[in-house]
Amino acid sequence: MKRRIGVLTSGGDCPGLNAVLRGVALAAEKLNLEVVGFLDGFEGLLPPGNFVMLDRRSTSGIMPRGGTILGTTNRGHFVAKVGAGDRAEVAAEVIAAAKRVLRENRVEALIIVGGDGSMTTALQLQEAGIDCIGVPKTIDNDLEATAMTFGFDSAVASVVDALDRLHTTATSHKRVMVLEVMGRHAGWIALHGGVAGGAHVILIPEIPFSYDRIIEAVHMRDTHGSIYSLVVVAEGARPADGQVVMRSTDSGEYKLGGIGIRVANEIAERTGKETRCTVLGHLQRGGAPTTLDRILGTRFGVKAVQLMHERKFGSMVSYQNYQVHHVPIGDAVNRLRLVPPDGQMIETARAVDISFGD
């Protein structure tokens, strides 16, 4: 019988996940390994085990597809992250049940594709004796241990497309258009999407903003003869004298959302300008991956299999200086890569008259 390895996708979906799965299946075939794909994230590890076999045929043609053919969830028995820097232990009986399923199905080790929360769970499984390899995934691009994660480029592309569309309707109606995008702790999507999409104001979590400064930026455009403005705001952005806009949830991390409408209301009230807010939401997670995300996902999947073959368990794939390397999972979790307020990208944006509301 062939040796078996497992793979699962956990947390929020994003473009490029299927490229990873295809990379894993094809690289494993070269090493004469079978691949067990567990369904619906870590929940597929629970008895009696919910999985499908991944091979050349079952992964054929999945590269252009968004989401994940294995399904995913950020709820359930394995949630190990409840907020930035916080950790909730996965129950010992849950880990024991997962061990039993892996043993009964001859799965020697797991490739876990997910974000910070999923890597936190992977670390606990590794500490409990389940050999794991991590593959970082987050559209927020906010994991410090890797310079880029797949899904980010596709998310930015959706922001740019939205801004291109909002640009035409804003000029037609002489409106201020506010676009709320994802970015819980880090503003990479808002920053890159805003610069590429020609935004005039970008609000990110790393730079607390002032409504007065936003209004100044809008009025300044008036003095230059501009009849519209585009404002991009990350969901985690907050005023200097306030808090992020959030709503509680029964499990997992708190949910953000609503700051875009609040910013739009303030602009309308203070300027008298007709102002509209668009919340891009899960449109940033869907659709076909960009070329970059297809390539990066494939490289990550292949590297994960190589690390498993070399028995470098407890490692996470990492992209640095255009090369795919690896780091210990323990060095990757709970370490966010934030936008440096004095970094070159911010300087570039300010040089083309983009305001950050500060």
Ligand code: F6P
Given for the second form:
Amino acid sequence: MKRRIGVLTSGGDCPGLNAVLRGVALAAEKLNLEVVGFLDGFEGLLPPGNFVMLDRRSTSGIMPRGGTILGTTNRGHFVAKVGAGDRAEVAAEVIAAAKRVLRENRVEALIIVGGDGSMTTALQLQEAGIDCIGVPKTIDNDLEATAMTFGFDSAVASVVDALDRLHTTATSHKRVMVLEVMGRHAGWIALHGGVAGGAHVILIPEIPFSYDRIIEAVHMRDTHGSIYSLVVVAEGARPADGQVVMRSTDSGEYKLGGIGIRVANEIAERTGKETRCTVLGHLQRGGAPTTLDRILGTRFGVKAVQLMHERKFGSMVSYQNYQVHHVPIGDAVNRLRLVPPDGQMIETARAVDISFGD
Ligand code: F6P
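For comparison with the form predicted alone, provide the form predicted in complex with the named molecule.
Below: every chain and molecule of the assembly, starting with the one above.
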């Protein structure tokens, strides 16, 4: 009988997850390991165990597909993080039930592909005696322990595509176009998407803005003869004298979003210019992964299997200096990587006349 490892995808989906799963399946085959793919995140670990076998055949052709063939959820019995930084304990009986399923199906260890919240759960499972290897995933690119996560590049590509489209209609109508993008409390998607898409104003959480400065930037474009403007607003951006805009969901969670329309209304009121707001939303999470995300996903999947083979349990795959390394999962949780306001990328953006509203 072949030895078995498990894999699951957890938290919000993103392009590149299927590249990871394919990488895991093919690398495991070389080591004569069978791969059990648990469905719908950690929930698949609950009795009787909900899984499919991942192998060369079942992962063939999945790399260009967005989402995850295993399904995912950021809710359920294994949520170990509620809001920014607050750790909740996964119930002991839930962990015991998962252990039973793993034992009965001969699964020796788990590869957990997820973001900050899922790594917090992985840490608890590891502490409870379930061997885990983490693979970081988030479009927000906000994990301190890895220089890059797959999904980010694809999300940025959709922002750039949206800005290219908004650009042509903005110039035709001489309008101000505001685009609200994702990223939670980090401005990476807005910054990279905005620079690559030729935005004129980029508002990010790390640099609180002033409406006066935004209006100045829009007027400055008028004096240069450019009577349209593109404004990218990260969902976590806020005025220096105001709060982040959030709404609570049915499950009691708080979701960021809504700052874009506020910025658009303020610009329209203060400048008299026709202004429109687009919220890009989950278009940033869907669709085919970019080349970079396919490569990164593949490398992460292969590395996770290597780490498992070397029994480096409790560690998470990490990307540093163009190489795939590993770090303790504990180092990865609750440590956000934010845009440094005095970093080179901001400096470059300012050099090409992008205003941050400060
Ligand atoms: O963390 C990824 C992310 O897409 C954030 O950018 C966004 O704030 C959030 O997830 C949206 O979550 P949901 O899919 O639950 O609405």
